[in-house]
Amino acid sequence: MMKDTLHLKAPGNWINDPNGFIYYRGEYHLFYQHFPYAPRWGTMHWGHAVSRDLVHWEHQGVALFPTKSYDQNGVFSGSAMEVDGKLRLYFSAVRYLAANPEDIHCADGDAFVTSQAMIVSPDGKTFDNFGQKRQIIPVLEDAAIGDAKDTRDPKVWKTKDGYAMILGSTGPDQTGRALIFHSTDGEHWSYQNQYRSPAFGKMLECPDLFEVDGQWVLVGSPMGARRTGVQYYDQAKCAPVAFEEETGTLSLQGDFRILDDGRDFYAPQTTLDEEGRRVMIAWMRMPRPVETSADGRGAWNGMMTLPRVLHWKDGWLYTSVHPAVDALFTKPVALQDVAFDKPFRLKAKLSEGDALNVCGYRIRVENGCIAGDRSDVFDGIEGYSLTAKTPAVEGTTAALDIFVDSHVIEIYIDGGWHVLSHVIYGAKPVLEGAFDSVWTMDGEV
C-alpha cells in the first residue's frame, strides 16, 4: 500500500480539498477530493489516508464514490464526526442537469444541483456506498436561504444541545453566504440562520467555524476574492467572528484576511489532534501535473500542506508546524551534505536586503516584507503569480523556518505569524545564503 511522508499526495492522478479530517480510534483520518482516472479535475470521489502521527500517511484507497441519483456526478467536500463510536461522513452530493457530451465528468453549461448527504462507517475503514448513504438536506428551493447549485461543503460539530453545520453558499445577488443548520441527532437537519458579506466573494467555499484560545474563528475560501489578472482568483481566508450556537447567529468581527501569503493554499480544514490542539491541513494547488515520480505513483496533481497548529494571538491566527513535524527533523547536517531528493528543513534570520536561494527559489526582505520568487523554478508556466510577499514584519529581523519537499516550499515566519507556501517545478540542487541550521529527517522517509 502506497505511503507518503510529510506532504500527502494522491496515489496517482488528481487530489484537491481535504475532507473528513478527524482523529478517530487512535489514528488520524484524512479524506480528500479525488479523481482516480486522470491528473485533472473530474467526477469527485473521496480518497482516504490514515496516519498515527500526522506526517506518515498510508493510503486506504477510495472511500466514497457516486452511487445514488443525488450524488451521481460527484461526492463533493465535507467533514467527519464520531458518534457512538462510529464515523459519520457528511458531504455535498452533486447531480448534473446535463453532462457535457464531450466530457461526461463536467456539467454542460456548469448546470447542476447540490444536496447534502451522509454515510456512517462502523470502523472508519469500511464504507457501504450502496446501502448506508442518505440524503439529509435536499436541494435548496428557497433562494432566500441559499442557492440550489452552489450550496456545499458541510462542516459539522457537536454543540451543547445537539449538532451544528455550516455550509457555504451564495444568493441571487452573487454575494457569498455562510448558512447555519441545527440538528438534535446529527441526521435530521433544519435551517437556523445565515450571514452574508461581500468579504465572502461571490460564493463561500469550505467554511470551517471553530473556537481557539477563547476566540471564534471562521476559515473559508471565498470565490472571486482576488482580481489581479492571474490565477488564483479564489483564496483561503480567516477572520475573528462572534457566534452564538443557540441561535446560529454569526458575524465578522474583523477583516477576512489571507491565510497563506503564497496563494497556492486553498480549502483548509481543521480538527482537534490527540492532545486537543486545533490543527489545519489545506490543499496546495498545482497548475499542471507531475508526469514522473520516483515512487512509481505515475502522473499526479496536487498535495496537502504540512499539518499546522492554530493559535489566536494579538488579533491574528498564528499557524505553526505541528510538533510531529518538529520531531522528524532531528538530524543536523552541513549545508554541502544536504540530500536534495529528500525533505529537509532550514532556519535563518533575515534583515532588510538579505537574501536566500533555496533550490532556485529566492527569498529576500523587501521593505520589511518577506518576499518569495519562484521565477526560476516554475518551468515556463504562465498565468500564475511568480512572486508573493507577507505584510511587513515587526522589528528589524525575521526568523524563518523553511521546509523543502518535492515540488513545495513552506516558509514559517516568526513562529507562524505568517506563512508563505509555494508550489515549484524544476528545483535545483543549490543553497545560497546565511543559514543558521540545516536539518534532515532522521530515519527512512
Given for the second form:
Amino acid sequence: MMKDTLHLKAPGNWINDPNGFIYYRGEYHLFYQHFPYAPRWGTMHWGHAVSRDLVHWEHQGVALFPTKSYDQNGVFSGSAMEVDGKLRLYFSAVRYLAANPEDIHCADGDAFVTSQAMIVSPDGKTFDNFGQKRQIIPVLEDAAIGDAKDTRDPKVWKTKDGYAMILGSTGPDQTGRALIFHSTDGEHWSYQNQYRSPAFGKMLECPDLFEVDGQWVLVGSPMGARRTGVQYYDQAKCAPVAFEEETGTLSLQGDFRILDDGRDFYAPQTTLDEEGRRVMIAWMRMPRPVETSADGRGAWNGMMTLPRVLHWKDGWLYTSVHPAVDALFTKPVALQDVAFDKPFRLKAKLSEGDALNVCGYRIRVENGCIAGDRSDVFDGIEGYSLTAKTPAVEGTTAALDIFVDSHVIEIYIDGGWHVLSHVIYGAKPVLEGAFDSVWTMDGEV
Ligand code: FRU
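The structure above corresponds to the form predicted on its own; please provide the structure of the form predicted together with beta-D-fructofuranose (FRU).
What follows is the entire complex, opening with the chain shown before.
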C-alpha cells in the first residue's frame, strides 16, 4: 500500500474533505472524499488511510462506495464514532434526480437529494457496503427545518444521555444553517434545533462542534463566505459559541474568523487524539492536478494539512502543530545542506521589513502583517489569489515555524495564533533570509 509521510496526499486521482477522523483501536483512521477514476471531483467514495502517529500514513484503498439507491451518486462527507468496540461511520448519501448525460458523475442541472446514512464496521478494516449500511435520516421534506438537497456532512459525538449530530444546511432564504439532531442510540435520530447566520454564507458545509479548554467552538465551511473576484469563495471559519446539549441550542459568543489565512484550507474535521488533545486536519484545495509523481501514484489532486492541535486561550482559538510533527524533525542541518526533495522545517523571527525566500515562495512583514506570496511558484495558474496575509502581529517580532513539502507550505505564527498555508507548484531549490534553525526529518520519507 502507498505511504505518505508528513502530508497525506491523494493516492492518485482526486481527494477532498477529511472524513471519519478517529483514534480507534490504537490507530488513527482518516477517511477522505475520493474519486478514484480521474484527478477531478466525481461520484464520491471514501478513501481510507491509517497511521500510528498522525504523520506516517498508509493508504488502505476504498472503504465506502455507492451501493444503495439512496447513495447511488455519492457517499459524501461525514464522521466516525466508536460504539461497543465497533466503528460507525456516518455520511451523507446523495441521489441525483438525473445524471448529466455527458458526465454521469455530476447531477443534471445540479438537481439531487441528500439523506443521512451510516455503516458499521466490526474492526475499521472491513466495510460491508452491501449489508451494513442503513439510512438514518431521510431526505428532509420540511424546508423550515432544512433543505432536501443541501443538508449534509453529519458530525456525531456522544453526549451525557446519548448522541448529538450537527449537519450543514440552508433554507429558502439562502442563508446557511447548522442543524442539531439528537439520538439515544446513535441510530434513531430526531430533529432538535438549528442555528442560522449570515456568517454561514448561502450554505454551511462540514460543521464541527466541540469543547476545548472549557469553551465550545463551532467550526464550519460556509459556501460563498468571500467575494473577491478570485477563488476560493468558500472558506472555513470558527467562532466561540455556547451550546446546551439538552435542547441543542447554539448561540454565538464572539466573532467568526477565517481559520487559515492562506485560504486553500477547507472542510476541517477534528477528533481527540490518543492523549485527549483536540486535533484538526483539513483539505488543501489544489487548482490543478500534479501530473507526474516519482512514486507511481500518477496524476493526483488534493492533500491534507498537518495535524493541528487546538487550544482555547485568552479568547482565541490557537491551532498549533501537533507534537507528532515536532517529533519528526529532529535533525538540525545547515542551510546549504537542505535536501529539497524531502520535507523540511524552518524557524525564523521576523520584524517589519524582513523577508524570506522559501523555494521561490516569498514571506515578508508588511505593516505588521505576515504576508505570503506564491506568484513565482504557482505555474502561472490564473483565477486564484496569489498573496495572503495575517492581521497585524502584536509586538515587534513574529516567530515563524515553516513546514515545506513538495506542493505545500504551512506557516505557523506565534505558536498557532494564526496559520497561513499555501499550495505551491514548481518549488525551486532556493532558501534566502535569516533563519534561526533548519530541520530535516529523521527516518524515511
Ligand atoms: C465540502 C463538500 C461537502 C460534501 C463533499 C462532497 O468540500 O462539498 O459538503 O459532503 O464536499 O465531496
